[in-house]
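First, one chain by itself: the form predicted on its own, in structure tokens.
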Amino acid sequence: MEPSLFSKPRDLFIDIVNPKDYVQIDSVSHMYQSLKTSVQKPLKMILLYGRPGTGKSMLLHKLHHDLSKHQKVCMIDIPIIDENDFLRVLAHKIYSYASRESLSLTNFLELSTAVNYPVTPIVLLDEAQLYSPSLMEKIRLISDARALKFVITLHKTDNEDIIAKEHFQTRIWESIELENASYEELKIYIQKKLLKANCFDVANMINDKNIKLITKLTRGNYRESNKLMFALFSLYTWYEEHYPSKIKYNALNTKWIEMAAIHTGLIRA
């Protein structure tokens, strides 16, 4: 049996962040530049931010990919909400230190005097809003003391201006927004996945009309977009086994992108 011409484009659009996925669009684009700027001046804390799904996780791993070919570069992508266990489990990632005893604070310190890398070494924290007020304090006097350089993401919500939040207030020195995708980033995102993966049948499916649907469903953001193609694609791929037939191949069927929205809750029935 021939492989479905849609279970590839449908495996591309699993929602996992991979930086081998990144996609180059020029606002995001540009935002990693302003990112990978950042990490070079002596900065003692970045802030990336912006709301779930604009693609915050997926810059921190590229920088993770590209940088740590020059320099020490640590990435917690889950959040260690133990004081103890994150200095423990940051220190073994950047000094290799091997005890699974609590670490305070001093040692930390001292362990980092020791070991004496020639260029800062960076931590990368995903997810930063679930950490402690307590435990970004620790993080503030590492990086005062110039340890380490952090890089952190927040999320940014409806109800409350990130920034704000009293334990971030000054410790910032240097923060990049993100957003949602417009219509033809979105437009541009969507396609060059499918064509960097030689997904072109598929990708001439995709009309102006598609994209203006997908992305009055999902808003433009980048999460959701993922979930609503692979949803679509899913479907395209039991209806190719079952009902090829129904199948017309000069646009994606409206209908189809609806019950997909349906499916993942971007509609609700």
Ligand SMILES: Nc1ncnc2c1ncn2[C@@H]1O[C@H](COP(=O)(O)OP(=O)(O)O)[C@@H](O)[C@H]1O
Contents of the next structure:
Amino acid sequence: MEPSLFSKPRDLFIDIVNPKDYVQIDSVSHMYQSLKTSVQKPLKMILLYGRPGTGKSMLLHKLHHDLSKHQKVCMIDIPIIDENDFLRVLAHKIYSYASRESLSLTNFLELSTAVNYPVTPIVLLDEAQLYSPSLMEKIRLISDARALKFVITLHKTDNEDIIAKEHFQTRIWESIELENASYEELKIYIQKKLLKANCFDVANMINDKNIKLITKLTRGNYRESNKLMFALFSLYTWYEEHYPSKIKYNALNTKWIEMAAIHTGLIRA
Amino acid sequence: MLDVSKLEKRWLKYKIKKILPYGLLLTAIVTLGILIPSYLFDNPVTVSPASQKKERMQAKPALAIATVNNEEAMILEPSMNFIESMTPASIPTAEATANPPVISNKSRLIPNVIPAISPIVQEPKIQPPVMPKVQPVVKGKSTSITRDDAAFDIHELEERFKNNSNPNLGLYIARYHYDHGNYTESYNYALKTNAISSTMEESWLIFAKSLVKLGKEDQAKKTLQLYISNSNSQSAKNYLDTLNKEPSR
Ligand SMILES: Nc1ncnc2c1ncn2[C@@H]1O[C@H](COP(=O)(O)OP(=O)(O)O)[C@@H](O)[C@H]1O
Ligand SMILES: [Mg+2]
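Given the form predicted on its own, state the structure of the form predicted in complex with the ligand.
Every component of the complex follows; first up is the chain already shown.
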């Protein structure tokens, strides 16, 4: 069977975080650069925050990918909620210290002086809103002792950043807020993703009116946009199979965009 | 994974709903245009103090009109405020001339009226992700579905999930299975995903929806209640409401 024109673009929008898929968007690259600079400074902690789907995990993974070539970096993308586990995993990952016993904070700090890396290792913590206040306190003590540097991502929720207020505000040296994409940014995001994968024909189909509608529906949220595009290209593969004559190659079909939005729940119908 | 014909029907419904308010508005304008003159000349005494109204309109012109019209639209019974704003040309009252920029401009008035009237018919609004009410595709219904599956290897993703336990991936797999009607699988993956990250709304919804599909509606409701008490999730509330209203959805 002939390969579908739309299955590849569709799969580009599966909602997975992989630094290899990182797309350069001006504002995001800017933040990324300042993040990279901050990480080199003798800072305590760096906070990346924003609503779900604004690209926090992506930025963190990208940082991990880029830094790990040059220095000790440890990514904890699934929060380790248990406090004992947390220190043990860090000790293992950073100082290759294997222990079945739980580790006290003092032990941990001793370990860090004993190993003494020339450059302070960096720990990347995704989804930090899941950590308990007392664990956050330990993290702060570790960074205050300059044993490790932490870059932390935090969901900004509507009931507001309780953790952020209590534990970061005064202590964080730098915080970077990620936001939903503007129309221009979303346009770049979608186009670059397609072009990177050599889906030129499909990229050419997308006009400004299409992007406007997509931005309106997803409010520029990357995750919502991914879901919408995935559903949209799934529809295209279906029509390609069943009613190829219905496909117009000069623009994306507004009706199908809306159908995709209904499917993903962005439009209630 | 997509029931396209069903989706097309839902789209049509959505479009009709969206256009309906404008149709009603037009009807309302026409009807009022006919009713107003007679009403006005029959009941000149019922007109409320003009000066008072004038102040209100001058202070906050757009808002005042919008609210006033809204009330009118709800009651669907003509009153002076509405009349004045709708028919400035035909009724050259002192008031109308006193406030020309506000009420004498019909084209400017319309945009104010539309949002005010729409609540009656409940124009659908864009909402944060809500339960996709899509029915799982009946297996074997279309050949494209099988081909799509081949292009995208779910087992590979499952393997990857085993290694990285990424909740986003877990959710993706759960969603995938749900869309394919494998409700036991979607249940399992949503469960795993929730264990890794307890804050993923969609995963909880898929978990609950899978339970419903597996005939365990009570358990689904309990799960939703639990999740709502922790998260205040609107989508979960909506879904729970639907379940309570129309069982075995
Ligand atoms: N700069 C980017 N380049 C490529 N993909 C991105 C970028 N930013 C976000 N995404 C994609 O958008 C989706 C949501 O991003 P994610 O980092 O998971 O958001 P968050 O962690 O803030 O919830 C992911 O699928 C991610 O791959
Ligand atoms: Mg994330």
